[in-house]
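Take a look at this one chain, the form predicted alone, written out in structure tokens.
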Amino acid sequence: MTERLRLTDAVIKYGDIRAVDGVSLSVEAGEFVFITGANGSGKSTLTRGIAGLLPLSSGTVERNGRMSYVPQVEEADRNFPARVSEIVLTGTQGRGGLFYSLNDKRRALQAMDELGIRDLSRREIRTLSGGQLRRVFLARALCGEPELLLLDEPCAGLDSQSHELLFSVLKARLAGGCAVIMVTHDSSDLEGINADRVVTLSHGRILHE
């Protein structure tokens, strides 16, 4: 199997505080890994470190293949003047504006169809609910045809139907060889899909796996 991620003795500090403290993790193609733990356990910090959005204080992170990261909705600027279709298109990594190709636009439409948000395509993101915005961010990530997909609390605010749709989409990507790492603090999010591994963090360390 192809290894999509190898994290070795990763440490991320905020001042003198070790938010991530010596974490090692490897993930193979087609593998679904849940990262769980209480609020403040280091889950989101670890995910941002894997994504390259936070520098490691020490240790190494190696990624193999295209990566997409879906942040928590709370990190988004809801007042940014953009429509759903525009946000989703940015995930194709095209040059933007008039330079999006027909293939880019096809991929964006396909992702919106998969997640049931094509009817929202012309809505401004400031008008969306939290659950709708989560699906927009996921559609944006899928447009990049990722081989490693990082999801930070993607189920928060989703109703049961949207929850089932999310996992249906993820199962299809896993079957195609995409590795998925999903952060959640709610153990009920694990229902409906079989994870290959569940990694529990506590105070920035792996408590058990």
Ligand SMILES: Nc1ncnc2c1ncn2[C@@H]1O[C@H](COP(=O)(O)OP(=O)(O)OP(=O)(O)O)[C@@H](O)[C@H]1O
The other form holds:
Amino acid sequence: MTERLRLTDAVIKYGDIRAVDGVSLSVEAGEFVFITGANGSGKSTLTRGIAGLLPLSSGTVERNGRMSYVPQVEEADRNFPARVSEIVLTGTQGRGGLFYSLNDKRRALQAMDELGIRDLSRREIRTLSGGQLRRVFLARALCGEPELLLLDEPCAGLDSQSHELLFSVLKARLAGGCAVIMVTHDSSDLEGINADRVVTLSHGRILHE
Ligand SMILES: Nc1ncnc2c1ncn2[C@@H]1O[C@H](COP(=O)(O)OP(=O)(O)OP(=O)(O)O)[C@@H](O)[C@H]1O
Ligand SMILES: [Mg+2]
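The form predicted together with the ligand, contrasted with the form predicted alone above:
Entire complex below, previous chain first.
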């Protein structure tokens, strides 16, 4: 099996706070890993560390393959004058170069179809509902054809239909060999999909696996 992620003794600090405190985790291609834990247990910090958005104070992170990351709270400026299709297309970047190929556009359309937002493609993002915008960011992540997909609380704000849609999309990607790490503090999410592993964090440490 191909290892997509190997995290060894990772520590991430905010000043004196050790938000992630010695976490080791290895994830293989096609594996689905849930990360759970109470508010403030370090789930988002860990995910940002894995994504390379926060430096580790100590320990190492090794990623292998294309990665997409969907943050917990969209930090994008909602009033940014962009259309849905434009945002989704940016997810293909890093594969081609400055210009979008026909293949990029095809992948963006496919991702919008998968998440049921094709009919929104011409809409400005500021006109979308919270759940619609979340699906736009998920489509953006998918059209980069990730081999490691990091999702921080992706179900927040999704209705049950979108929730089911997301899980069926994830199952297809897992079957294609993508590794998925999904953060949730809602244990009912665990019923929607068969996780290979459930990692519970408490005060920045793995409580049990
Ligand atoms: N930018 C920051 N500066 C200082 N402390 C932070 C910062 N971000 C998070 N923390 C602290 O680090 C700890 C872990 O936060 P984190 O956001 O990783 O938790 P979480 O498990 O994702 O919580 P939630 O379920 O609420 O999303 C918390 O104690 C939090 O207060
Ligand atoms: Mg969080």
